[in-house]
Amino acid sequence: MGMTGYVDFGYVTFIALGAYGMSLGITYFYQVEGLGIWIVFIGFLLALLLASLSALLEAFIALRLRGAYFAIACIGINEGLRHFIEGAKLWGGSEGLIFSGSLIQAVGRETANQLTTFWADLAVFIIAALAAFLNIHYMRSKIGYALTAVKEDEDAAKVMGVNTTKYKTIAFLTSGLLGASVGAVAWGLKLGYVFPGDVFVIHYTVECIVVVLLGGAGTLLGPVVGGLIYGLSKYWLAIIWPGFQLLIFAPIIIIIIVLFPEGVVGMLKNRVRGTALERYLL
């Protein structure tokens, strides 16, 4: 979103795909003997297949689409892919697929008690890390100045010379894995189960394009900022109005956006532009 300016309200697909991989890896393999723990393993690879597949599909959308057109489009792919799931009766249809026994089985109960705890929260913490990693190798790099020309004008870049079709090949691809890893982790690792009515809820991806706007799309540091104003903000007005929460900070919402079109991060890169503090400001 922010080095490519393609706004992907379906992102919240990837997610879904990341955490059906896992119920898949280890509701289907948990009973071959001395597989272990590598069903874990296993239903992570299928996390990363079925998101790259998904990825692909919207990276050839994008191709033709633009603008609100491809974000329709990507709002279509989750629902429709939500639909044919509980329509078709895939994967366990509307009644999804519950694999916590499974698990337990599996590796046994201590092993699974670690498992959904402690190393399923690392694991997000190892996403995040490598998610910041990738970000600054992409915007120092080749890749992050091809993706800027298509985020600028991407007729411009083509004439150019710039592969507008392989960078934001890449750039989905980035995003899918990375998506999928979490819903892997954090969703189906974590929970032991996973609901299409639940898993391809596009509120999820809501709440991270506001928390992008917040911070400052195209930084890193700015869903840093973004996240941390949006969850206390929110938490802080659940306590106080429980019920009108989110009536309240809708307006909030509106009224930093449009004092701080950059975020947060991004006005601060302005306002120290020349001095010692930009280099600190990603």
Second form
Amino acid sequence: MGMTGYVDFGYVTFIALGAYGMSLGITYFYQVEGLGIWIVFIGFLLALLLASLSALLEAFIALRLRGAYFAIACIGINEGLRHFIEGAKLWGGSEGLIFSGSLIQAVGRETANQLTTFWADLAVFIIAALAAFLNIHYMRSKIGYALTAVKEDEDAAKVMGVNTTKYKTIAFLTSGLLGASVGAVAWGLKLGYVFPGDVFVIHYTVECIVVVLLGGAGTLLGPVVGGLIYGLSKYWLAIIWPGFQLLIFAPIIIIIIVLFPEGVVGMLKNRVRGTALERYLL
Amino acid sequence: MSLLRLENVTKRFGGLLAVNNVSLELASGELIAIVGPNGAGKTTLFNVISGVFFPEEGKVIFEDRDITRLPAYRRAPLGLGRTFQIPRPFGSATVRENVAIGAMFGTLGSRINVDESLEMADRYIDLVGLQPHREKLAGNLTPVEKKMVEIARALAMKPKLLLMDEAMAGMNPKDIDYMVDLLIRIKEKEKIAIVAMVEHIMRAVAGLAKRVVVMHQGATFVDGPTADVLSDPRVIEVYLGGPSEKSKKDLVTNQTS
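Could you please show the structure of the form predicted in complex with its partner chain, as a counterpart to the form predicted on its own just displayed?
Following is the full complex, with the preceding chain placed first.
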């Protein structure tokens, strides 16, 4: 999101499809003999496949719509998919898929426990590290420069020879695949069930966007800093003023966004530009 | 062999005939000026050449290759660079990064990596005189400086043809002189063809180009050596609405001075 300037309000779709991919893999393949623990990998592959399809669909829309229209279209995809799954009784419909039993049957209780606790948590850290690595790699390669050009002025970028379609697709695929990976392990594998009403929730996307904006869009540390500010203050307020936390939280966020329109890290980055500290703050 | 050839190019916006049956030929390394009053179709013609719009009729031929329907991003690697009427640098990137983007996706394309692009950027930043602003964000520069960023960015693409949209609009006489001098230096040093669009600064046109094309109501109206074109009574009529002895005399003295 930070790199292309396209705010993806349907980001949770990727997470949801990741969770569904994992659930489908385990639900439909647990009885196949000899697969054992490989069903988790099948689930993971399905998650990536579903997310790729939806990322390509969003990239296709992003070729035609910009700004707020794009955001609305992405919300549309998210809500559409959710109601389609519920209405068409696809993949268990609104009753969802509950696969913790199937997982135990396939790999045994001991392994299933380890998978849903230790390995699922470890995988989230690995994915976060991978995301950070990709982010650094993109920022320093031609992809990063191309995406900056796309964000600032798509028409100028095209005239400069930037294949905007290609780079937007790369951006959407990367973000979709990372989102689906998190969905597959943290929401799918870890919980052992998936309900459409639980995963296709726009609220989570909004939280993600607030976190990114707080920290600074297009920076590496931004989302981490934003996440810390958001998470800590939200829970702290919930403890000291239970029930009023959102009422107080909203103005705080508004104040921060007004004071630091480029995010906390974005503001720091501008402060240190040209000094020796610059290298340490991407 | 001509570098760029337009054959009977026509572009309409609904009922408006923006470019009407324009044919034009340009040799490698040639510097020409396109002049014409507001709404004459100059920018639309530029957009057709650089691929922002496709024409309804006619052909755009670049180095014997028909590029009429080629998307903009595939024209740049062939050697077509341009600047915009209102400068459009990538504001959140530094001047150096802006120019490097030109190098990365221009004619050198896959043959140049990020570090080489940044080095090449420095060379063109020096050429346009932006060294003191190298690490500044392009969005924080003055309009004239932004224009220079665009020129450096387009040059870093190593184009064979540079299209300059409104090369000197809104500039003071000192900047105009600098720009004329810069464009001539670029032509000599980079050995590229330049089409500079100038709205109504005739003094600059006389010092800049040996050949001038006048556009009026979407069509090329007069095309020829600068001195002849600027004293052409039809051109004076287009600009001033009617022939007058004084204006004729002014133009002639301007171009000889």
